[in-house]
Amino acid sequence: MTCIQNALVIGGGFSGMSAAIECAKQGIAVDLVEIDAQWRADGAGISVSAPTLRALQTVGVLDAVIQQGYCGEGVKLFTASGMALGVMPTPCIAGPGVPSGAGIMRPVLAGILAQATRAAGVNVRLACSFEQILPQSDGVQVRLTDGSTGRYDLVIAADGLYSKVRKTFFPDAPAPRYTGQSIWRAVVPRPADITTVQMWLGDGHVKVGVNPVSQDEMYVFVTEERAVNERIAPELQPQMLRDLLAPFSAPQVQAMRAHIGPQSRVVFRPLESMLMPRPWNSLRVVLVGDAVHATTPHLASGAGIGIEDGIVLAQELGRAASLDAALAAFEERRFERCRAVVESSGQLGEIEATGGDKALHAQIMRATMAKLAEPI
């Protein structure tokens, strides 16, 4: 028997949906509110690491991800001119027949999880968020933006990097920090000779990569050092991305550069990170995902650790004698793992942005990926 009967999840992203699905499996009645009336997931592709595939397997959507995405093994490394540097292995950790990595369009993954959320029996309310959260001795009274009210045993805040819940209940929490790097993403046709993640390392502070996301498409990702956290008008982005790719003479890079245009769904995002110290809960409110540990994409693990949050939280709610014990156990299992991802990703970005020690970069990458391969 679970230590709570019902819960409200605020935020319908990957972390919120995973928490809702897993709590519903435990027999908890779950309401999920999402402020976007269309329940959209903006963006291009997303790289799915082996630990994230394992988490998606637990949630129950792995088969759909494999069918609708594209699976590959290893990461091929090249110089800017296209000379092969080697292959970085990506070990399989989720069991026989499960690949070591994949790529999928972010909206496609969101759609898969949304379908699973509804199938789990979660009560989804769109164009809705919270207006007021009032903790009481035996529960939480919540007033929603549609004028309705409800009483819950627990509020699970999965409302992202700029979490309104975090600002309300943890006013002293650290603010998101701009890292000095930005990332560009775009979608282009996939040639037959690109079947897994590939990266080209430039002489400056720019790295180019691709990851197939379907039989026909792949997404391009480019990280660059950028001193100012700024907005770039969408109409300027395709040409600016082509300019970043111009110094890379590798034929594969130039071929995909030729395809980048207004149709390429170019996304530019300054990279920000944040790790909130414990506790992650207060007065029957607990934070998960980017609301408490936002990371840069250098380990392809930001979505994964958020999905893991939902799994672990539900497990602890299902076996603890009290809510306090469940939340303490959740944080005990999650903090160091998430800290390792946030801090190591930040270190990798700093090394790339400053042209630092490549051997140290490889060492950090290996050590963190080994940690992520451990059971959650």
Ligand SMILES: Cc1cc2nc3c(=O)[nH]c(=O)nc-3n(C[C@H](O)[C@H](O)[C@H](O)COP(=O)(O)OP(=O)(O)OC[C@H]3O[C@@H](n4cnc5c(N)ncnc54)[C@H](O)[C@@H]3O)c2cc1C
The other form holds:
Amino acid sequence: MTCIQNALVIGGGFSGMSAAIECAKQGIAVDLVEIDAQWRADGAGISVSAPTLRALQTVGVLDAVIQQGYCGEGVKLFTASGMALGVMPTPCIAGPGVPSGAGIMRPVLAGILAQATRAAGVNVRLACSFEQILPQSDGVQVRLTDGSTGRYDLVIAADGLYSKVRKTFFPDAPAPRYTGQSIWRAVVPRPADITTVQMWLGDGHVKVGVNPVSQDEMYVFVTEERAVNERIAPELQPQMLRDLLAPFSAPQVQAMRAHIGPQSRVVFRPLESMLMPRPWNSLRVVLVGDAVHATTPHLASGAGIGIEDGIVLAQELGRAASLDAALAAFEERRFERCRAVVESSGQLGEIEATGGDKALHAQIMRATMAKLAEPI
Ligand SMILES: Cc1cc2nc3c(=O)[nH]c(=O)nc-3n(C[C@H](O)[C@H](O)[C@H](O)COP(=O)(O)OP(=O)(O)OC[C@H]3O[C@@H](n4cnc5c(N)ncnc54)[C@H](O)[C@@H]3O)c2cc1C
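Please give the other form, namely the form predicted together with the ligand, since only the form predicted on its own has been shown so far.
Zooming out: every chain and molecule, the one shown earlier first.
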């Protein structure tokens, strides 16, 4: 018996969909509103770490992710010229048959979760958001942008880094902070000899990596120190990405560089982060995912911890005696884990941007990955 009967999820990203699916499994009636009429995810690839695969298994979509993505083991490290530095292991943590790492295109993962959301019986409304959220003693009265109104026991806000719900209910929350690093991503053909994540570490402040996302394709990511958070015209981006790859003489990097041209769809993004101090809930409104803990991608774990939020929140709603107790238990289980990801990722970015201590970089990475392997 759950401590609530119904919930409204605001935002249909990875976190919102996972929360909706898991709450529906508990028998909670869930409405989900998503502002984007097409329910799109951006066209880049995403790295799926072992803890994220474990979470996707819990949500029930692991087989589809394995089939439609590409699974690999370990992270291979090279110098800019292609000399092998070693392999960072990525241990399996979720039992037999669950890989230790994967890559997948974001729209593919979003499509898999969207299908699971509808299959779980969630009432999805696209091109829809909230106009007003009025907490009352026994529920929350919500007016939506499609003109309808509803009464909910709980509002789960999963509306991302620039969360409007956060601005409304937590006006003193810290604003997203630009970290001084930007990332470039593009999809290129996968050669047969690239079968897992590979990274080439430059002497300067640039790191190049790839992760296969299917049998045929892989995504390239390049992090770069960039003092100013600026917009770059899309038509300039392919050549700028080629320029960043030019000093990396490793043959595999040059081969992928040759595939990037004016026709390429390059996704450039300044890296921002934000961790909201507790509490993460107020007046029957709780924040999950990037809305409350947005990380830079250095540990490839942002989507994973958002998906875990949905799992843990639903578990606590399913077993606590009251909503207050469930929300307190949710935060207790989530805060330190999410803080570790946001803060360690920030440290890793800083070391990369300043050309800092590579041994410390590896140590932070190992320690945080070990923490993330612990049960949620
Ligand atoms: C460059 C980059 C690379 C990354 N790479 C990785 C990676 O490799 N692996 C990994 O695990 N993580 C990665 N992350 C992190 C990951 O992308 C995020 O943590 C994850 O997408 C957060 O999901 P979310 O659902 O919380 O938020 P979002 O993905 O932002 O989803 C929010 C959703 O809410 C909707 N919405 C917004 N406002 C409203 C509103 N008012 N009403 C209704 N709907 C609304 C949006 O349209 C969207 O669908 C990366 C992040 C960045 C920036």
